[in-house]
Amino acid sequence: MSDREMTAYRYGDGSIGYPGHPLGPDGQEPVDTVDLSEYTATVVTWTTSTATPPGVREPNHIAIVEFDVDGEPVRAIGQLTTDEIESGDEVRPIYAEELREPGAGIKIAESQAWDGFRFEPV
């Protein structure tokens, strides 16, 4: 199910959002896509989760990061490759074929993609 892109939507008002939605802020339709995997981002905040659900690595390092796409801020969430991290650090997306074990949790395996991008310190 992967296209190996971290696809964000650009909406009619110029804003960019990840993930994409059928309609953006104030009902704006998407007009373009942006591959965030081509950009670096800054860690806004992060945590190490030790109480993880079935099929999830333990511990699980997760961060909210912010990309700057030509002056437009775009936030995303994802696993970190390490807990050697601080808020404000620069990270880059690294593709992973399987972020957690499909079907081990409550969601039907076929209902969504399980690959994606972890964030690695630059």
Partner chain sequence: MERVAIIGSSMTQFGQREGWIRDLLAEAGTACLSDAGVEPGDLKHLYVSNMASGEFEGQGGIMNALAHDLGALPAYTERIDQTSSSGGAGIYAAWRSIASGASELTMLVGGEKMTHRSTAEATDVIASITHPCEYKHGVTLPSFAGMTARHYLERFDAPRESLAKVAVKNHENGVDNPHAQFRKEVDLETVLESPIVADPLRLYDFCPITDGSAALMFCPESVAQEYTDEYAVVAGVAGATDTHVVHERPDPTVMGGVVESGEAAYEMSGYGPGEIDVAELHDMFTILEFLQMEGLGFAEQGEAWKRVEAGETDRDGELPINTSGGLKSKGHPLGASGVAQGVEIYEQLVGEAGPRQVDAEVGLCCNVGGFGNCVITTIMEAAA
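Numbering follows the first chain given and starts at 1. Each form is matched to the other, and the largest set of C-alpha atoms that superpose within 1.5 Å is called the rigid core. The structure presented is a predicted model; accordingly, all values stated were derived computationally and were not measured. First, how it differs from the form predicted alone.
- Superposition on the rigid core between these two forms places the CA atom of Leu23 less than 2 Å from its counterpart.
Could you give the coordinates for the form predicted alone, as opposed to the form predicted in complex with the partner chain above?
Shown next is a single chain and nothing more.
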């Protein structure tokens, strides 16, 4: 279990967005946050990229997943931990300290540190 949160924003109209935005669909500021790492999600679709940018693993398995937070659907896109997956499978977010190699490419490594969540089958 990670102490990192996968934070989504809840808005006054009841919708939830990930990643959160300063204004919701109704133009109002968020009223609350939801930690999606406490939920499981369903794989909507997935693919494997074999032509990845510098520093990104190859092959890179990516999915669109959908969380059900109190009946409100919340979609997210992210890397998978495996290619042993099918649409409709249940996954959970797993924190990853490094989603890409920060020293690869031509940009300053410190500007390329990416952490976040991957999705692992349950």
